[in-house]
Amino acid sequence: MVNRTSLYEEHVSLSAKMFEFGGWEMPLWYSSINEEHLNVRNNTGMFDVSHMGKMLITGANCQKIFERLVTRKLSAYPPGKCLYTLMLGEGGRVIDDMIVTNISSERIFVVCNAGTRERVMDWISHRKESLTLQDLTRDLACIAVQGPRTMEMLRDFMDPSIFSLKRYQAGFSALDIDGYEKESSDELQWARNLHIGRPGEGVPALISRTGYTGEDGFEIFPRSRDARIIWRKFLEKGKAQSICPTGLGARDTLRLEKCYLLSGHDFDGTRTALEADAEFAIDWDHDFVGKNALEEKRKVPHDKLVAFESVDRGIPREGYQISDASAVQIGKVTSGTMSPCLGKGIGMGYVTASYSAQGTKIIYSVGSRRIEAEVVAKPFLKKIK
C-alpha cells in the first residue's frame, strides 16, 4: 500500500500530477518540470519532502557510537552542524546517503532516503549497541523552501536568528502562524528532543539550511499535524512573489545540474563510495564500517561516476549504454536530462577508470543512434546567479 504525506490533500487540491516514489504518493509537478525548475533557480519554490526517512537516535556517547556506522566523524563537529554522510556496507558499498544533524553529544537527527529507510533502520538496529532508535518519519513533516528569494519569503514566519545559520547548520524555531493549535507540555517532548537554541512561541520546528537543489534555502521539520497550516500560509504569502509549489520532477533536474547523488540511481548498493566519486563525504581519521575495503580500493584503478555533456543533439537517460569510439561498452548512464538552465543534454554515469578524465570523449546509445558526449567537471552549473 502506497504511503501518503500529511500534505497529500493539498497537492490534490492544486491539481498536482501524482506518482509513486520510494513507496510514497508524491507530486511530480504542478505546472511543468521545466517551469518549476527555472522558478527555483530564479525565484523560490516550495517542496513537500515529508517522505524522507527521519530518525532520532539517543544515548550516552551517541555521536561516538553512531560515527562508526557512517563516513563522517560526528564527534568532531559542534551541536547544530548538519553533515552529509554515507552509510556503507562491509565492502565499502553505499547503502544510503543521509544528512546527520548533531543535536548534542547524546542526540542526533538522521534524514535518509525514503526508499532505503527500512534497510537503514535495520542496519542501524543491528549495530547501534546501547543507542535508542526512534522512527519519526510519520510524526514529522518536511517542507523545503529553496531559491534566491527564500529569506524574503520566510521573513514573516521565522525568528531572525534562523537567518544567521550558515549552510549545513540547523536550529530550532517557532513559526509565527495564525491559527496554530498549541501543543500540551506532554506533546512537546519531541520538540525538546530535537531542540537546538531557544524555543520561542509558535509552531515548533527543527530547521536546517542544506539544499538538495543547490540553491540557498531551508528545510522545515514540524509535526505532521501542523504541516497543512504551514503549507497554506506559505502559499498565501508566496502568491504575490510567484513563489510556487514544486514537484519532485524539478527536484530531480535541479539536483542533477549540481551533480548531487540520487539514491537507487547513482548508487544502488553495488557501488563503493570511491566509485560514486563521494570521497568528499569521508573523514578518514576515524574507524567506520567499510573503511578497510575503501583503503584497499584506493590502491587500484576503479570505475568512477562522471559527469558528461552531450556534444551532439541528444538527451541521456538512465540505463543508456556508454561506449568508446570503437563501440566497446565502458559503462552505463545513471542519471540524465535536458538541463533547463544550460539548454543541453547532461548526465552522470559509471565508466572505467581510463575514460574518467575531464575532456574524454564518450558515446551513449539511444537505440541504434550513437550520441557523442564529453566528460566534464562537476557540477554542471558552476555558480548560481
The other form holds:
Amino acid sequence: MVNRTSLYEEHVSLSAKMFEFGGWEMPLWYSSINEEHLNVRNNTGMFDVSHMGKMLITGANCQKIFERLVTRKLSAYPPGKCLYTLMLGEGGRVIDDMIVTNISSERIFVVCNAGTRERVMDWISHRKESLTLQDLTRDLACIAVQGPRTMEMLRDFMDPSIFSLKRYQAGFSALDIDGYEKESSDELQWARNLHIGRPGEGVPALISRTGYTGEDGFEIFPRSRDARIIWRKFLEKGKAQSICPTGLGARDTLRLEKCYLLSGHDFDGTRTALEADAEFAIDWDHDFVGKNALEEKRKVPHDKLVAFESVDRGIPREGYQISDASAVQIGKVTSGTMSPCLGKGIGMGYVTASYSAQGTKIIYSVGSRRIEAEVVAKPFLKKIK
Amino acid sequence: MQLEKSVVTVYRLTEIPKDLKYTRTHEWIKVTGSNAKIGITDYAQGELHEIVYVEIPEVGREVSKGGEFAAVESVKARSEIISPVSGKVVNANLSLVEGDEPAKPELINEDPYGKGWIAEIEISSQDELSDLLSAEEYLKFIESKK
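Let's compare: the form predicted on its own is above, so bring in the form predicted together with its partner chain.
Starting with the chain above, the whole complex follows.
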C-alpha cells in the first residue's frame, strides 16, 4: 500500500510527475528537474517532504536517555537546537541519519527518513522502554522552502522574530494565512514552549532553519490538515520571488552538489560512520551505541565515501564499479548525476583508503566504457550564495 | 531501451508518424533505400524527460539487431538504445554531442523524429524489417503498458 501526503491533490493538480519513494507516492518533478534545481539556487523553491518520518519522544531525562542511541550529545544543547545526527548499530554502522530537535528536557522531535522509519522506531522502542514514542508522520506535514529569496518570500507570512532563528534552530509560531479559520484542537501543543514572536491567530507550525539543499531556508511542520492552505498561499504570494514547486528529483541533485548523504544509497546499514565520512556528526564526548566499534575501526585504514568529478564526458550512476588505472576494482558508486550547476558528471562512492585523497584519479565503468574521474574536496558546490 | 512503468500521457495515433517503423523498446527507424535513420520515440523521450547526455555510435561501427549501440541519459538515469536492424553506422547526429558547438541533447526532447535523430545505418538485411511495428501496432503496444 502506497502512502500519500496531505498535499497529494495539490501535486496532481500541478501535473507533477509522481513516483514512489520510501513507500510514498511523491512528486518527482513538476516542470523540469534542471529548472527546479536552478530556481532553488537562484530564487526559492517549495518542497512537500511530508513523507519524512516524524516522531515525538517524551519521558523524564529524555535527552540523556536518547543520546545513547545517536551520535550527538543532545543534553549539551539548548531547547530549540536542531542536530544532524546518526543512529548507529553496534558495529558503528549507520542505520539512519536524522535531525533531532531539542524541545525541552522531557521532549525531543525526531525527523528521520521515510524508508527507514519503521526500523528506526523499532530500534528505539526496543532499547529505550522508559521513553514514549509517538509517530507523528501522518499528523504533521513538512513543507520545505529553500533558496536565497526564501526569507523575502516569507516576510508576509511570518513574525519578524522567526528570521532571527539561526541555522539549525527551531521555533514555534503561527503563520499569517488569509482565510484561515483557527481550530481549537492542537496536535502541536508539545512544541509551544519554543514559542517565538507574537501569539498569532494563524496557522500553528514548528519552524526550523534547516534543509537538504545547501541553501538558506526553513522546514515548516504544520498539522497535516493545514498544509494545503499554506502550500497554496505560498505559491500565490511567492510569485514575486519566482517560487516554484520543486520535486524530489531536484532535491536529490541539490543535495548531491552539497554532498549530503542519501539514506539507502550513500549508507544502507553496512557502512560505518567513519566510512561514510560523517565524523562531523559525532560528539565523541558522550557514550553512544557504536562508539566503541568506531574507536577500534579508527585505528586501521578503512574505505571512505569520496566525492568525484568526471574528467572525461560521462555521468556516474549508483552501482557502477570504480577501479584504478590498472582496472583493479577499488569501490562502487553510491550516488551520481549530471550537476545542473557545474554541468558535469558528479558522484559519490566508497573507495579503499589509499584512493581517497583529493586529486586521486579513479575510473568508473559505464558498460564497456571506462570514464576517468578525479576525487575532489566536498562539497562540489562550495558556498551558499 | 528499458522504461520504468508509469504512464499518464494519452497518446493519439496522429502523433505517431505513419511513415516510420517502431520497436517494443521505443526506437523508431526510417528506411530510405538501403539506409535507415534511427532515433527514440516521442513517448520514450517524454518518459525519460530531460535528456542531458547522449552517447552516439562511431561511424563505421558494425551493429547487430537487438544490440545496444547508443545511450541517452536523463538527469535521473541512463538508457541504452537498441538497434532495430543489423548493419554499419554510416552517420551519427553530431549536434547531440559536444564538438565545435556545445552539445544539444535536448534536441531529442524537442524534436524526437526530426533533429533528434541519433544515427544512420546501412542495413545489411532488409528481411530484418519485417518484424518491426507499424505506427498502429506501436500505439497499441504503448497503450497495453498502461
